[in-house]
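Given next, in structure tokens, is a single chain: the form predicted on its own.
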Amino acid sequence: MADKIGLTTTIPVEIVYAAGKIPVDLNNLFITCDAPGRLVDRAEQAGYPRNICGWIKGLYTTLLEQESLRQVIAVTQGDCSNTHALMETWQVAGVAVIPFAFPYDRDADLLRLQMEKLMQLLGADWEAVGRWKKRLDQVRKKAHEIDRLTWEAGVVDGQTNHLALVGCSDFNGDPDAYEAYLDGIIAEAARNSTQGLAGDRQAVRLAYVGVPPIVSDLYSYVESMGARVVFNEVQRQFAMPFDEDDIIEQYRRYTYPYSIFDRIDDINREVARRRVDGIIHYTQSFCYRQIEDIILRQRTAVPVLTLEGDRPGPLDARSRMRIDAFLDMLAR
């Protein structure tokens, strides 16, 4: 069986597959386990401070509890600023860490250098990486179709859209099985369309921007209150929504690891195209990206509700009340 290798966020996953290894996005493993709150507690028992992001604490324990994962690719630039210390605590525990950095200024030469260093470490070459890009792009096209069926046809709900797109970070370690999973969603959407089961076209149309939520019921709650999430910003980026043959350019156009201004350009384009009424900006407690909320509010054309999450679990009462008030305001 091929070796598994952990990922702290989306990286050029084509390289991992080309090296004959199985990528495992630790974020997906953490948040979909039976008791993610327990993993956060265990990190705190190990000494992680209370005022550190819940995702970082969850990733720490998730990796240590997976005996099959003794190697991880950690993004040191373009993701969480706490990743450096996370890497070091893993190294103390005997985990081999491979750093990967997205250049802040999107410099093509530096990005190519990072990718070539990763290829050398894992034992991949450009020819194999190119083959895997073509294969993964076939799967990504189906995720893009699910995204279209969400915002244009209204036959896929926001949470299904979220799960289909966010999983493109590692394709659950099995692109063939992941493609079959996406085919199933598309087939269900076709049945919904045939039976006239499209979502309420009068519903408030929302964009969800920011890192994927640590809370478990955000999508089901907002949709139970008469709204529809028709745009999942970062998750869509994980699915590489570009018609791009050059893999270097593909990861330069990927907005998440670079400046907030690149992300806002993408957000504003999609908000207009998808006729979004309002934005929910999710921020994680103790994350530096909370500061970017200042800029996002100044540079977007529709109302923004900023929601903060801390630990895994359902929305708290205060957040539900704020969502209710926001949706009421948008519906008037």
Second form
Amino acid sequence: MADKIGLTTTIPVEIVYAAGKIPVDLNNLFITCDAPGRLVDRAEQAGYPRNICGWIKGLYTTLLEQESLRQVIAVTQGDCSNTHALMETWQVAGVAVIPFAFPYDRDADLLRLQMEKLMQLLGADWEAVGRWKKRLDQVRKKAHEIDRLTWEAGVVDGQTNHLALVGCSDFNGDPDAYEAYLDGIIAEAARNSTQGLAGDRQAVRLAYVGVPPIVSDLYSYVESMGARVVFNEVQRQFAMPFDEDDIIEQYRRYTYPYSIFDRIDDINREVARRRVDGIIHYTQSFCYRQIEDIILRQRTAVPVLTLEGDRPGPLDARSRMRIDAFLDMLAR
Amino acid sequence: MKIGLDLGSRYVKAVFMEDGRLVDYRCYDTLAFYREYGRKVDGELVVDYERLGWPTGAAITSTGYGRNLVKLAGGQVIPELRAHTRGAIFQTGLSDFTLLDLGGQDSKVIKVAGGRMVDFRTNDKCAASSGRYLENMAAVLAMDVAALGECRDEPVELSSTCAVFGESELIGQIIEGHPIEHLAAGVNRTIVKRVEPMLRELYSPVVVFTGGVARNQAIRAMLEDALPVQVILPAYPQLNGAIGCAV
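Return the form predicted together with the partner chain of this protein as a structure block, the form predicted on its own having already been given.
Next comes the full complex, and the chain you just saw is listed first.
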């Protein structure tokens, strides 16, 4: 069986597949396990501070508890700087850490160099990477179709959209099976469509921007209150929503690891195209992205609700109250 | 007869209104209210109106912190911020203002324009700008909350980060030998510092101040010092949410 290799966030995953290895996005493993809260507790018992992001703590324990994972690609630039200390605590525990940096200024040469170093280290060549890009783009196209079925046709709900897109960071380690999973969603949407089961056209249309939520019931709660999430910003980026043949350009156009301004351009474009009424900006407690919230609020055209999540679990009463108030405000 | 019920984190407030006029009101300690008058049946809160001595047959609308936790059987429920907005409009007759509600555990700032809520901010996790914080700090200073609310001169600098840090910091300052009144003024000042950015962001020249903390006159005065605003105190600041349910 091929070696598994952990990821702390989306990286050029074509390289991992081209090297014959199986990528495992630790975020997905952490949040979908039976008791993600316990993993955060274990990191705190190991000495991780309480006032540090819950995702970092969850990732720490997730990797250590997976015996098949003794290698991880960690994004040292373009994601959270807490990752540096996360890497170091993993190293102490005997995990081999491979750093990967997205250049902040989106410099094409530096990005190419980073990718080539990763290829060299894992044992992949450009030819195989190109082949895998073509294959993964076929799967991504289906994720894009699910996204269209969400905002344009209204036959895929926000949670299904979130899951379909967010999984494109590693394709669950098996692109063929992932493609079949996406095909299943598209088939189900077609059935809904023929039965006239499109979502409520009068519903408040929301954008979800920011990192994927650590809370478990955000989508179901929002939809139970009569609103629909028609745009999942970062998740959509994970699915590389560009018609781009050049892999370097693809990872330059990918907005998440670069400045907030690139993200805001993308958000504003999609908010207009998808006729979004309001934005939920989700940030983790203690995250630097809470500072970026200032800019986001200034540069977007529709009302913004900032939600803060800390640990895994259901939404707390205060967050529900704030969502209620926001939807009430938008509906009127 | 209409009954408006605000299920707050510290107090449950009930107002009784007839023909748009407040005829009576009651306040209950939240824990005692749930313990003595309520029970949960199939996820809904069933309130023993008879024991409460409330008029029977009145239409009941509720809101508040408990809104998400319990649905009142037989009653209508409205979102908390809508209730507060409606209450403030009813009480002041204004339609353009910024509402500042500082309650038992949380703070809300709502911008109202043309009689509608157009934006809002609320504190997230920390209770540092709430009534609970003032109660704790008053206890540390061995004074009652009303006396604390009169202290505004020479505020001692305290951090406004967190209610729990604030308490140990305050004890440190007591040991430094500052007069109690200056420390109390410092406590009031931290509340103003916490809400000031929210009031600037959702600025209106008129601030309607509600919630239990609105009774603190030092905070009211400090707000007017810190910002170019006129602070208006409605007749029943603490009942504002309940009134908003009943109008």
